[in-house]
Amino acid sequence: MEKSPNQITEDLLRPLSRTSTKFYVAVALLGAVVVAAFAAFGYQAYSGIGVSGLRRPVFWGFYITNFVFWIGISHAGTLISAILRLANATWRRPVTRCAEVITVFALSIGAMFPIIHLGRPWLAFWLIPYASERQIWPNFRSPLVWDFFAINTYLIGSVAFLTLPIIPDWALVRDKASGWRKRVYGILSLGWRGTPKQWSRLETAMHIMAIAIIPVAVSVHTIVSWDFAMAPVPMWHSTIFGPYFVAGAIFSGIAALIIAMACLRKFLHLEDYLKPVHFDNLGKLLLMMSLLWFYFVFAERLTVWYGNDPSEMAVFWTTQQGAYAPLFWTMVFCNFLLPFPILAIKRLRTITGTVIASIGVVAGMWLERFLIIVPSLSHKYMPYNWGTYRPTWVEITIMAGTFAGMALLYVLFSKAVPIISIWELKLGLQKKSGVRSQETRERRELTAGLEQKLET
């Protein structure tokens, strides 16, 4: 049974007006982990980068692994939402905002890791091309500078792409709120009155942003892959890294979106809006990306094995049957062997099945980023320069804090903004009603014409 427009408004505005005890408990627990992460970062800034597990020759560890991981997760929202909008997929309406929020928060978290990784984080402003009397500019051949411009461009575009469709919903909250909430939402709604001119401009701006954000999203993770591909390190200097990283980003992003949707459906009681069909469609996309990911991994390993370069074979064998073999085969299980049967068999592609597959994919894709970075750095060209890497409690605490921070930001956002676009659902309902009215009218006209012929 379909909801009426008033019922849609009431259901989706309920989390903004009613606060349960679970909300405060979740905020307190997640906030405690985030505070612990900030304390660990403060300790590292005070004591020096030596308190982390970064040692020669592995100077990239958990920090850069999480940097690549979160930038990849950010592709869940803007890229997927933009593609679905341009394809005019009608089932996307309850999904788009859930996805777009992931992009903004994951990108913000990922952008912090290059600063966390710096031994002197207070000098991070050196990456910014600011005016200097000494004419000192950043080194534009440095991947850090590429990341700075790419991430900021993507973040600005993603914030705009997220904010534009929220404006009508902020106006709706403004009209139903009172007191200080009415004033706050009145400012956020930017004077929205729902006039035909405003709707026309909003739809035009959203269409332009959907077209523009796709190449930006693809280029961002390509530039992140160049952080590795431009370096003369075994198994990094590869032309396949660009599409490989983009495919992996979309893969992990879809999995993160499915997990977020399942949590929202459960805790905000959105079962009537986030339906099994949404999980089924996203599960099919996840299955396709799992096959594509397996192709890239197979192609990468096959070319390394066939080339038989001694330095690359040292990294190859340490991941296949050496110290990192358990992590490698766990990655293969999580990214292919687990999701493939669940998502390929329709009977198993339920909400529970897609969530189980998605949890495995998120874990497997984090392991993939770790296995790209650490084994190659610990087995460089000369054997005398080989080493090991062990993360410390500082790195682990900061990593846990980023996951808690992502969940905390999502919880707070769902408390301040309707997590499902109300006006888009109503628009879909109107279009569906219009189609049904047209079909009914045509059916009546056809019936009347047949009766007239029979009478004749």
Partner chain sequence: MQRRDFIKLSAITGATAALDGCGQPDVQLIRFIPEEELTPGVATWKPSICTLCPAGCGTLVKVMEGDAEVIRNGKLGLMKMGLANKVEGNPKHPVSQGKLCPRGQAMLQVTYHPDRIKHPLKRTGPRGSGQFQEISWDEAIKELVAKLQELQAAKQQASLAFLTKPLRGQGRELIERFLGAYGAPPPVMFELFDESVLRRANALSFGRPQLPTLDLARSNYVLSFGADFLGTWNSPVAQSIAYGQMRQGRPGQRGKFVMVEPRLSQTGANADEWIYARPATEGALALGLAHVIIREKLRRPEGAGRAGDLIPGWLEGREEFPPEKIEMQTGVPTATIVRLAREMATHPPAVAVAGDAPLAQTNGLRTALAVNALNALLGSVEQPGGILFTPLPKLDGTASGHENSGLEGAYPAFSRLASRILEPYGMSSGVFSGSPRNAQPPKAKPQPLKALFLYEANPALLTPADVPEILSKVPFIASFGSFVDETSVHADLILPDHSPLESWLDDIPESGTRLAVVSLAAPAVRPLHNTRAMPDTLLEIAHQLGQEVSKALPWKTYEEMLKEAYGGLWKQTSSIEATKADEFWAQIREQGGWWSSEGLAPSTRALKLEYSFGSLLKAEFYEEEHNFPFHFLPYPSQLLYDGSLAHLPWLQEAPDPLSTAMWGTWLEINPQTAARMGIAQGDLVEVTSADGKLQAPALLSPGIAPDVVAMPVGQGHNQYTRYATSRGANPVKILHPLVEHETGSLAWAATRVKISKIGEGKLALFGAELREHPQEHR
The other form holds:
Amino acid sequence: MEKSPNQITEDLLRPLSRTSTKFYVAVALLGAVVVAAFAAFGYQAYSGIGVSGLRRPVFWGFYITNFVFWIGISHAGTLISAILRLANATWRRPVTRCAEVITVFALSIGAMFPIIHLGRPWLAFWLIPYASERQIWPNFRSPLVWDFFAINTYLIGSVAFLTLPIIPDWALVRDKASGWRKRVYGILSLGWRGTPKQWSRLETAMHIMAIAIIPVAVSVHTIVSWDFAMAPVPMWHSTIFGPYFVAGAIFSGIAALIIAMACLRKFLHLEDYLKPVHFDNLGKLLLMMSLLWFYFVFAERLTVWYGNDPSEMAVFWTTQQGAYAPLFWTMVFCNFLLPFPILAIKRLRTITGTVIASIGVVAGMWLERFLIIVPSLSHKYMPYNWGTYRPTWVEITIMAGTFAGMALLYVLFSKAVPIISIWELKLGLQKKSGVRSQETRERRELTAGLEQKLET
Amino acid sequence: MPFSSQRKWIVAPLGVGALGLLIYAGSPQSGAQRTGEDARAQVSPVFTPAHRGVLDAIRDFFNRQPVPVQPIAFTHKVHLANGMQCTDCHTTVETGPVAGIPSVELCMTCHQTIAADKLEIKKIAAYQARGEDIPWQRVYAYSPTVHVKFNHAPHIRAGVDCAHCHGNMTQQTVAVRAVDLNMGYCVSCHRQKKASLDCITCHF
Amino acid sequence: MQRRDFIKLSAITGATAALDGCGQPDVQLIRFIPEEELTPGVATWKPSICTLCPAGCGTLVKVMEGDAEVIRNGKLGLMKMGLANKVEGNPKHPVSQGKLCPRGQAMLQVTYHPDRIKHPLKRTGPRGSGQFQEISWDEAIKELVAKLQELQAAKQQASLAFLTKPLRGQGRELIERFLGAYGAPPPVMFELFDESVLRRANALSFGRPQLPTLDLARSNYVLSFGADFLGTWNSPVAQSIAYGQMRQGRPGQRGKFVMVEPRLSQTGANADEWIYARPATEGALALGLAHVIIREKLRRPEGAGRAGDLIPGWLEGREEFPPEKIEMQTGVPTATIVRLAREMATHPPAVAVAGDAPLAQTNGLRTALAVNALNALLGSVEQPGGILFTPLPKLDGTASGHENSGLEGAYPAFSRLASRILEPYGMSSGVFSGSPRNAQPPKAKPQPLKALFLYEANPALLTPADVPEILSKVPFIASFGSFVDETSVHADLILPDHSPLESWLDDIPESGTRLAVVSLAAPAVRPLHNTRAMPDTLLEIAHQLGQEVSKALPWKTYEEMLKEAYGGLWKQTSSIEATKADEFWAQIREQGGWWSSEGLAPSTRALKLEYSFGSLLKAEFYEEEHNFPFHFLPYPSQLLYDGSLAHLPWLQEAPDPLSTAMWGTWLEINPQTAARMGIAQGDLVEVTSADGKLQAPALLSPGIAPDVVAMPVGQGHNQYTRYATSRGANPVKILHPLVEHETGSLAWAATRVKISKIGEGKLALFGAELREHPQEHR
Amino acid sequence: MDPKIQNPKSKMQWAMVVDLDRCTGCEACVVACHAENNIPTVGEEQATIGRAMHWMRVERYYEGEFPDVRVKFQPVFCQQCDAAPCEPVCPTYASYHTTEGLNGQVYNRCIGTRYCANACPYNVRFFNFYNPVWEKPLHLQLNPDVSVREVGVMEKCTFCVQRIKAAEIAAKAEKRELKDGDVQPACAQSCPPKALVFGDLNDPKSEVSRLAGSNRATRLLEELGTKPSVIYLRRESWNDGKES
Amino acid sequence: MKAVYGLYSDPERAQRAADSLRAAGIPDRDITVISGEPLEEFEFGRRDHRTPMPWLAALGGVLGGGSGYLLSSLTQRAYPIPTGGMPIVAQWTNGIVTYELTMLGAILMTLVTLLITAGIPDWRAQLYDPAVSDGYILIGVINPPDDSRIEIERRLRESGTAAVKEVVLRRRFGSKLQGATG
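Given the form predicted on its own above, what does the protein look like in the form predicted together with the partner chain?
Now the full complex is given, and it begins with the chain already shown.
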């Protein structure tokens, strides 16, 4: 059953107005984990990064794994949303915002990891190009500096891409709220009124940004992949890494989006907005990405195997048969063997089905990042220097903290902002002609009531 | 649509704090840390935090050094006005990396007789009598974290005037940090004099 | 957060608050007037001598000004003083030639060791508890003198024993004079890897009771029977320098090096060919080679001279040793024996050398004699490219010199220790299965000890006997060492020595060079703690004792004694051109010693000893093979030597060359053996001998024979500074105290063991894989 | 050489020759390096998990099975590559190329990304996971000519740059050119069999230049294009005294 | 400042009102249209459609890219530090920074253009009615000429509004955004 515009407004503003105990419990739990993670980071900064499990030769471990993972997750939102916007896919309307939010938060979290992993994190600002008396600037030949530029560009773009369409919704909240909320939302809505000029500029801007942000998104994860591909490390130094990482990023991003949507649907009672069709469509996308991912993994492994370079084969075999094989095959299961049947069979492509597949994919993609980083580092060239890696509680706490942090930010965001773009949803209704007349009728009835009220 | 404004929200930050503490305390860190500490005790306590305290760290970050308080109100002005040269006391400045701070013995070679009745000189004599040296405080020091290996001799040989970095000592009593010897200062001079700008010239 | 963490945190905050108030804490210490003139930031290099092993390398110490915390007049303060921060070989010194082994480099850490004894100590707790209190030097010496006078009064001077590490030069002279004048027997010089069997064999074969100098630099063919001459054996620095020369120092000519040993040592790892002969059959192999050489008429047997005459049937070509028979004994294929013999004979100069494990068998002396005979047959004795004997300086004056007491070095340390210290306590009966036939035990019947002086010898670690048990029965023990170890922890009184860098040092190297050498060095740095050099302490004690003792030791300081002993050397032809004694002394201090000019004729005085070889004795092992299937091979650790260096963190953390292990012990097992027994790398293995058991992690090494397990000596201290205590296991403790049959030297390689896996072990390895990657350049 | 490459050409190109036929694996260089360069010992606990710091190490590889086993010792330390993979990846120029062909490591610029250590194919970079401390009075053994690196900083073999600098300053003070043998890193200085030879590769008369021309000369992982400044002379087999 | 406006429950009526006002001779720029959603199908919702924003975005890209290139190449020259055998000014890697800053320039320029042309942020009191959020469309005239005020009101009401209101807008900052009913 189609909802009326006012019903939509009411449904979607409900999370903002009513606060259940569950919300507080969730915030407290998630917040506690985040606080623990901050404490762990403080401990690490105070004692030295030795409290992590990093060691020679595995100088990058959980932190960089999480960095790549979260940057990958961030490809769910802005990129997908931008593509769908440009393609003018009508079913996108309830999905775009909750996707874009993932981008902004995942990107912020991901961008924290390079700082967390630094030996001297208090000097991280040296990556920023600023003039100093020393006249030494960042090294623009370093992929880490590219990361800095790429991630910040993507972050700025994504924040804009997320926030601009929120402004009309904030204006709506402003009109509906009272008290301090009215004041806050009044400021947030920047004085939005909804003149045709504003609407038109907004839509133009969104189009331009959608065009600009897609290549940025692709470049971001390409550059993240170059952190690895630029180093002459066995199985890193590969040209396939750019597209491989982007595909993986979108893959994990969609999975994250499906999980987020399912949670929103359940906890915010948005069953009428986030419908099975969305999960079905995203499920198909996920299926496609799963196949694509499998293809990339195959291509990566095939070229290594065929090339038969001994140093690469050392890494190859340690992941296929050696110490890292259990993780590797778990990854293959999570990323392909599990989601493929679920997503390929229509009967299984339900909400539950896609969520199960997505959880597998998220876990699998995390493993994939880990398996790209650690086995290569632990089996570099000269066998005398091979080594192992085992994370400590510090790394695990910080990692748990980022997952909790993501959830916490999402919970708080959905508390402050309508998680589905109200005006865009209404626009969608408006564009369906059948609904148009029904809506008009409804408005007339409402108008009659209002007129009576005004008269008195 | 009524927006409720209950005070339930207070629960959230409090809960965050309390649970955070709980999780932090209960996390396996205590165990891991203990083994780490035991290792330090047994093998070699090689590991300490980078700085002695947070304030220390912050001070270091902003490159702030404490203003030295000298035990003797030494006056460069008078000594230089009396025709002494820098190298009379800072004897190794032309031959070694360090200019050298004179020991109490050197002071007393002259002050055995000269101005021996002055209060400050008596202090010096007292040091000598106790078998102690004057605990001069460093004025120009690089923090160990900047890893500068400054060598006086080549600069003197290249004709750099002492005053260039130490200010006009004929006007100073106890030495004060007249020039902020940051890297920009060094680099600009090295640029002017076409001296090496290679990082490893100074940092190693 | 734990309570301790909280305390720590508050301590830090407290410290920070304090610091904010008054700046750096170390500038609050008073400063003492410097006692020496130094240019800050400029290094001076001062000659010194390495005392960490018997090789006697000359070193240079880099001294720079620094701030040290010292105590002066009971006050703690900072003083600018010369601090040593690097030790290198002395380029002028004929033994070290500017080079130094890893152990010598770590000498610095002896001086600046945090657990060095900083002042005289008197025991307060029970024996061995390690509880001491600080006393003054006057008190300490007074107490010691009182004890000695007490013995004098009771006419029990002979019950004083002086147990020291091997010493040469005036240090040894001083102790001997002291004991002689006092009326006590000569000092017991104890060291596990003392090579006294080889000294004795050389005395018999060549009349030279000293270790040989290998002229590898000019050799074309080197055959080593177990001697780890690049690692720890004899004079490793000099031998390594010569080895480099042998390999690549002569264009177009690269010497071959063949190693015969059960476990590939660091030296063996460099060999062109590794041959495994069953333990204790090396002598047979040497004779087998000689047999082939004689049989094929490549050399005439008479050429071997006296060394050959010692072997019965030598001139007849040793009919009982055809290679086929040797193969049965040694397991070395006949073809290999024949090939090696031919190669050796056709690539002169060729040299054979025996050392370490083959001589630490019950038939060790015979093995050494056999190798000596082979060398003599090859014409390699006192010839370029063969073995040489370092000439000894001729010292005049009152000092008796080294040469006269040369044979003393051939006296086996273990048998000396046993007869002098262990036997009086009944430790010999039932402990020794073999009796030393040709050894010359001291004439006087040993009595139980009334007093024991210790100087850096550690029998509690390095003998299988229960030394602490014996020490507990000695009424008075004084130690002159710098550290508390398993032995000196039992001392009642500790009079700590200066570190070598702080002392006057002298040494007369017995091998490693073709020149006669006296190494002599003034202190490189001033003493850091309230310590005194052992010779100076002894002189002081002698003065206080008065009478005979004081007369025998008329010098006030060790420096005076050295001047008197070595002051006359300037008259001899040498590298130093001095016209008078003072000038000579100044030069010697600059150069780090005296050495004769090149080409000085070697000392010709040869000892003639009566000896009959008998037949080549079959070696004994303890115990039977079926119960204890593995030969147990302890070996000197490349970094920790015999464990006396286990307290130096640099050496603990430096990876062992072959195992790459750090900070621990391990048991080397052949991978096939391990696979058969289900033992994997790092598994904790129990090693059981008839005399005890120990546990160590397994290290699989392709470089060990399947029926041998090996373990480095050096760890397993239960009392030796924070870095060495309770670390690893001590293989010496499970050895059966078999002795070399004819010298009484401990046969430390003659024990058999069984092994079993008991759990997970811990190994700190620096290197991961044993095998090279195929891609690595070859 | 690729003309695009703009490493400044100076008179000096410091290089080390490692004669694997001379190296006996004795570890003298390892301890010499520790002593010279203030390298901390990390203790058993840390060493076990792979945080031991040895700027200089002697790799050993076994070949063959009992009884035909041979061992190869191969000292490995920073190869001071001309096209070093560690340098461009550093975001703060802590790792860079000096005018004398060294891979400089500027500790104060290092923020601890550890990227250089990943990029290094030779695994010769070591990281200060904690702040090093020398138990008193072990700190008195520290070489005042060399920095003590703090927590979070990457470090590696510098070819004993402090000795190079000191020799250069001394030569300049004496108004002369550096000559072959003026500079000896601690490892080469200590090496008993003289397996390590240090010098200027741009000086055709230097010992390293002579040895680098040997037909045994090879470089480690040359195929990666790193252009190392360390030249290894292959170990030879016994050839019965005949010229190879 | 005063304003007169009507609230329309559906776009057809709003369109009628707008047409009616235009017929009364009120110029387009004086007619204020406010809606809760874009109404592009209607003429009044398509006003002010033309914008140079894409061109400005392209300009922003050019500026961003230029500054990116200059940033990387000039700073590399400022203190030339060789690394890895690469040129001091390494064009391949500068390309990445240039590319990212090009995109950033375009995005920022778009954002700035949007904010300026859409007149936000502007928290001053303006003609507005919260009923817009209930789906009403506001058609009004600010500062109508006094003589035609009645006429405007009539025309607004005739087009089928629920209510015609007059407000006085006070020029002040604050969060009270809708005008007080005058």
